[in-house]
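Given as structure tokens, the chain that follows is alone and in the form predicted alone.
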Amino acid sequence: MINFKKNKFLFDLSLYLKTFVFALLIFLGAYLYLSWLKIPGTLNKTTADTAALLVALSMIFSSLGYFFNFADRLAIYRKHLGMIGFGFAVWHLLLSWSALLNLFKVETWESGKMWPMLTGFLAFSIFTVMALISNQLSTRLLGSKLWKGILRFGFLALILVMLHVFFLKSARWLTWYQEGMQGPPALSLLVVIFTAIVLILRLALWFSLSKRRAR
């Protein structure tokens, strides 16, 4: 019988397969509340908000684990939620591609439409690093502060991801309180409440580190 847990290669891959599962569960709870929503591009606004819990939840075990012990066994699916995240992040980008392209027209920067497109592409971007540099060879050749300086900037760009969420649906989320809040809330609206629990932890860290140290 194999030791997964002996085997780097296998114990790795098993982890990728159990984010995997736990991704596509995501995906189609998404994909069931936004049909049941009858939100138009169901399929693209699914990609894009799965990506966002995916990454965001992979950033959140940091701040879990100081606080709370029970984090602490998560926290070696950090690397694979924000992969799969990522590849998530891939695939809205792809059936974006058509809006994207907009952001590189003058009329879009004259008529100041291009914030939601340049914020998403930004966090994207940011991304996109991050994933290339999440691999053992890019800690050596990098070295371990640096390496990590330039993952933090991944929490630059969950907050660009909740600002190309409040530039898209915003208006949405304002008729919805102004009409009283009637039925459930949009999910985009609590995926950004969840992006800004994540800050907030971080933030709450990074305090209590920093009363630590002047003690």
Second form
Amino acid sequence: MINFKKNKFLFDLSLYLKTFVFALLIFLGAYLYLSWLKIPGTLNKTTADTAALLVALSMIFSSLGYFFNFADRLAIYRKHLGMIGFGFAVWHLLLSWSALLNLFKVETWESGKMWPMLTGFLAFSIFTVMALISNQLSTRLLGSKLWKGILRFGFLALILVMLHVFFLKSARWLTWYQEGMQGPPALSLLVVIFTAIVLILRLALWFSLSKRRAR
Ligand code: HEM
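Hand over the structure of the form predicted together with protoporphyrin IX containing FE; the form predicted alone is what we had up.
To see the whole picture, the full complex is given below, headed by that same chain.
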């Protein structure tokens, strides 16, 4: 019988498969939620929300593991969540291609309407670099200090994703709030709240570590 834990390649593959099934469940849940809300553009929104959730999840474990022991066990899925999340982000980009092209038009910059796509594009660029260096060869070539330093830009990318969604969706969230919050919230709002939690946990970790070092 094959021992999956001893064969590194098969073990990694099994983690990818499990993460993929998990990602499909998130995708399906998001698709059903958005279809139930009868919002147009369901497919693109679903890929976007799934991408953001998976990427944010991949970044939660380092801080969560510091405060809660149970999260340590899940930390091995970090890379797989990030890579599959990136795959959904690529899909989202392809579905948003025409919107992206507006970023390269002079009128978009002159009218100040570049922010939603610019923030999305910058976040995507950071995630691309992270995906490209998520392998052992890059760790060896860059050295672990630089490699870890580059991966920390993921938190900047998460902030950019929050801004991207905020610029695109905040007017709708405000209308929903002003109308007495009738009906369930937009999935984009829940995604941004989750992303904010990931960032707050990271800040709490930095704060706690710097307090420890100062002692
Ligand atoms: C060049 C890169 C990107 C472009 C051109 C782009 C474009 C768009 C567009 C046009 C929408 C509005 C879709 C709609 O309302 O139907 C959108 C929404 C969204 N995008 Fe992006 N995006 C990019 C990168 C990203 C990245 C990297 C993420 C996260 C990993 C992301 C996450 C989201 C989310 C969560 C929404 C809101 C979905 C919803 O309304 O439920 N985007 N994006």
